[in-house]
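Presented as structure tokens, the chain that follows is alone, the form predicted on its own.
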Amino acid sequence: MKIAWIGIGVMGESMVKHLINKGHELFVYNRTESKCDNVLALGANKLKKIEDAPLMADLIFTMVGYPKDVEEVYLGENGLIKNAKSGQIFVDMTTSSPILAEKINKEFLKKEAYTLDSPVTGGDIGAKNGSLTVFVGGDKSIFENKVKNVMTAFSRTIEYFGPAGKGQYAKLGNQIAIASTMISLAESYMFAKETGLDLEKFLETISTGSAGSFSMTSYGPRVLKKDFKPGFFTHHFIKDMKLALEECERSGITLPGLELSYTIYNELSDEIKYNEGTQSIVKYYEK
């Protein structure tokens, strides 16, 4: 299948890697081009510009970094939506605004062209490994019978609940409950710190029993190393709970585990934050 793919990066890289090993003709864009020179070394065909990938494919997946930059790859002047037509999907895989999500589906219908929301999470883990979770919005149908096989290629669960928006809404409750997982590594990993414990045993063994996590398991031994290489980029972290805040407001829930989370990571400095890991929260709590 001809597939185009917008936007390579931690996880777009090896999501279009695994994508080639399945016998796909990739087209491929970045604003960064150099990003895709490894993807391109494997025989992925090059993009020169967003509005031409609905010339090349049918299926088309975006994987950017913020709502205002979904906004603009698909509504844009440039954007997708100039060349959309009738029977194409397109299939935005940022983690995004629910509402944006719904608009985009609206507009997109007007060419008859499906839209599904459809972030992911897992990491750069998940994502070499072909293991990610995928939540999924929009068309059943569309998804069910055109898109979910081939997203099998970099994703162990996919998971479909609702129309347009319903993907988002689902990838922001997730974020939410990382976020938690996440203070509990550090304050954890602080506390053996501080008492003298074997810090590698400590993690090691908590992470078999109950407060074993994703987070424990797949940002610990990182901490261990003093590794703060982005699996997930800490600013997108604090994008992805921004918008799940923003969605708290509109629905008048209070989520002071959300709250402080955000609170902590906002305090890390901007060097830490858009250039290290989501693991590097343990800073805040070495200062």
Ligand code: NAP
Contents of the next structure:
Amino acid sequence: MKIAWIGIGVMGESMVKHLINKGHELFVYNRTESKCDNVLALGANKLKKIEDAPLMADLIFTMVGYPKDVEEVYLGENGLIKNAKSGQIFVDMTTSSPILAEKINKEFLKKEAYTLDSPVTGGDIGAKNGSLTVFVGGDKSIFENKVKNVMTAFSRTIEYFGPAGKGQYAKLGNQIAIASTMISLAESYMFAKETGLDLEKFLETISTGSAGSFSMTSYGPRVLKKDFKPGFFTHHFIKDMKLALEECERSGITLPGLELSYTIYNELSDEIKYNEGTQSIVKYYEK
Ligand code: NAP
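For comparison with the form predicted on its own, kindly provide the form predicted in complex with the named molecule.
The complete assembly is shown below, putting the previous chain first.
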């Protein structure tokens, strides 16, 4: 099947590789062109412009950075909407704003085109292993009949949550859970370090008990190796927590754990936020 994909970053590159391995014909675009090199070498075709995507395929995925990027890619002057046609399907896998997902859905429906908001969790490892979890919002029958099967190339769990925006709400709820498990990793690590425990043995042991979590098993070993390379960029996580806090404010919800995590991450330097992964939270405690 012909598929277009916008956004070949940490996540997009691995997800596209799985689609190519399944035999799909890929048309790819990334703002920084060189990031497409690895997937082009595997047989993907290069798109010169974002607006060309709907000319080449009827199923178009996007995996960019921020809501402002999603808005530009979908609704911008030279965005996907320019050439969107009746019956085409656009799937945004970026972690973005639920309100924006609703707006994009409405605008594309005017062209009789469908959009799904389908953010993921599972990290860079989940993308590499093809074991991501996907949260889906949008038209249910389009999702079930036209998209779900394609998503199995890079996902282990795919759940439908309701109309446009609901995929993003589910993802923000997921990020709220992670906000506290990252604090749990950093604080238990610091306690073990300061009290002279064998850190490797400690993290390995608690990972198998009640304190275990994805944060512990995925990021704990990276902290031990002082590997702060981004699996999940710190600035993206701050973006997610900010989106969740905005939704809390709109809905009159108070979540002190989320607020604390947001404050801690914001104390990190810009150097860390834009170049390192979320495991760098330990640097807040080490300073
Ligand atoms: P990333 O490495 O920064 O990839 C994003 C890609 O999108 C970049 O290559 C970027 O191009 C491109 N892009 C951004 N804005 C664009 C625009 N306006 N037009 C065209 N291309 C644009 O980030 P990532 O880690 O793959 O994450 C992507 C999304 O998934 C984020 O929303 C993130 O929060 C979410 N997410 C990430 C993880 C994870 O563990 N990494 C897990 C779950 C969800 P440039 O190269 O030019 O910047």
